[in-house]
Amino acid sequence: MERLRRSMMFVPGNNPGKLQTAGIYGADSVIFDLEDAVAVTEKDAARHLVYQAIRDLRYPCEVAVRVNHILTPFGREDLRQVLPAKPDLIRLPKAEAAQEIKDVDEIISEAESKHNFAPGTIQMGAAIETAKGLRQAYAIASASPRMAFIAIGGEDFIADLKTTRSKEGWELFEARSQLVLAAREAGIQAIDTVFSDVNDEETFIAEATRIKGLGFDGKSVINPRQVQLMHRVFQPSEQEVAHARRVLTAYREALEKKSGVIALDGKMIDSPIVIRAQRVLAYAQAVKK
């Protein structure tokens, strides 16, 4: 089972407090935001804080780091200040093209050489922000093998559409589909946008049951409070792993009498639903640990 990433909670990166308290709220990863969420101003505080928080502190969780783009002043300065902590994981916002990948690879390859790191241990995610980007979302998902994840960016993006944001989503229900397409075919997870109204919990979990239905891994979360909701949503209930245990038992037996049919309650089963039933367990399995 690969890694979940049901919950990536953004940190904002110039916050000592929220920093030290990141990995007490449940999340399957956490953020540390040097980007949107720290002014120009407080860059180079934010640097050095993310810096010693991840060589400092021990988290029980994937920890993350959200750069600047490499295209402005700052990304390039974000990585070289924060690498030698050695995250997890580096995020780069509003990926528009395979190159760009390719560098932030580069620059991390050199990194893990200079403090010898293991190779490729470093992953990387992606956000797609833009139609240029979603255009291009495949190539990006597939431009480096430190590719862990892609994720939409909604506000960016809808603002790139010249559109707003409704409770139903449907301004971003293509962008949506063609971000899991695209991720699955590279064989990576797809992570979907921030939900920001924190307050409106019933819209939110609306909007993680649609996303999950659209084969989405996970969701970018900006408060605690978002995180177990997120959880309780992916969470396979006891109907769906006592159901995928049975088809499992199910085609186990036709195997051992060589039984050309089978069939469960009266339905066939066939290899698309015994791998659903096989990744229902293994996704319960996971949860527990």
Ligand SMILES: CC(C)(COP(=O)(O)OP(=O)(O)OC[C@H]1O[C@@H](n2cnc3c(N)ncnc32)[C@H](O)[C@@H]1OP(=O)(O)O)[C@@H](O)C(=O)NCCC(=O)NCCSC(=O)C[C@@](O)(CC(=O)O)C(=O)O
The other form holds:
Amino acid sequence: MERLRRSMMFVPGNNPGKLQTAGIYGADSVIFDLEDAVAVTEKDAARHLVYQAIRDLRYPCEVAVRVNHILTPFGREDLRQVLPAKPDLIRLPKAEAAQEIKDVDEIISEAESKHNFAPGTIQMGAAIETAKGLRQAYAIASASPRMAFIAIGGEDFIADLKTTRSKEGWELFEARSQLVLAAREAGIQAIDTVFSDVNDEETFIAEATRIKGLGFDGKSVINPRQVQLMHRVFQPSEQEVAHARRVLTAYREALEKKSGVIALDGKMIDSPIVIRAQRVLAYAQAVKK
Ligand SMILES: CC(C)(COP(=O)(O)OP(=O)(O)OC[C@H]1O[C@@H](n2cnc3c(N)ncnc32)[C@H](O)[C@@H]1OP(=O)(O)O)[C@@H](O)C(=O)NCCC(=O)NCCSC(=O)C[C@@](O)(CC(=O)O)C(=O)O
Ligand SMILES: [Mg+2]
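Can you return the structure of this protein in the form predicted together with the named molecule rather than the form predicted on its own?
Then the entire complex follows, led off by the chain already shown.
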């Protein structure tokens, strides 16, 4: 089972209080942000705070840093200053081309070598936030062995589409589906976008349920209150686990009788159903830890 990334919580990189407590809320990952949550005048202070937090504090989860785009005046300096702290992952915003991933991969390799980190220690993820980026989703996802996921940055994506965000999310449906397909083709995870109204739990849960159904592995979140909501949506129910066990038992018995297909409660059980049942059990096991 790959690493769980049900909840990836953004933490503004210029907020010392939030950086200090970010690990206590149970998120699978924290993303210390140097990009859009940080004003241009605060970039330098934020880099320093993020470096110190990663170096000095122990987080019980994956620690990622969202740097500015490599082609902005800030991206390379972000990497230069935070890589020596050895974050688990660098998340790139507004990715539009495989070359951006390759360039950052090279910078990370140089830092790993300079600081005696094992090669490949620091992973990468990239957010697709424009129509142009979406066209390159597979190329981006497969541009480096460091790539652990691609994400959709929905707020920027919607601005690029020149539309507005609805509760039902129709405007993002096509992009979300394409993003999951590209991630699966590349064999990496797919992460959904943030939901900005932290007080609207009902719509958050509906959206989380929908994106789980589309195949996403998790969601970027902006507030601790969204973490457990997300985990609850992704938790396999007792009925799902019990059903998965019955599927595997029935299939084993079928194989013993030299048959590759069997009916359980009137429904056909064959190998893709078995693969799904195995995933439910592996997932239930992983979320218990
Ligand atoms: C929204 C709000 C201001 C509300 O604050 P409030 O203080 O009213 O919240 P409360 O619930 O009252 O907080 C209760 C307690 O939790 C603490 N607490 C809250 N949030 C915490 C947190 N994030 N980390 C650690 N701690 C936290 C707080 O300090 C308090 O602690 P305490 O005082 O001890 O009780 C706050 O959450 C926040 O700043 N969120 C992060 C915003 C951010 O990073 N945006 C950029 C990334 S998105 C983007 O860029 C778009 C994107 O790029 C995305 C993509 O690519 O996917 C795209 O295009 O779509
Ligand atoms: Mg964005």
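Numbering follows the first chain given and starts at 1. In this text, rigid core is short for the largest set of C-alphas that superpose within 1.5 Å between two forms. The shown structure was predicted, so the numbers you read here are calculated from the model rather than taken from an experiment.
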query: Core-aligned CA displacement of I275 at least 2 Å between the two forms; finding: no
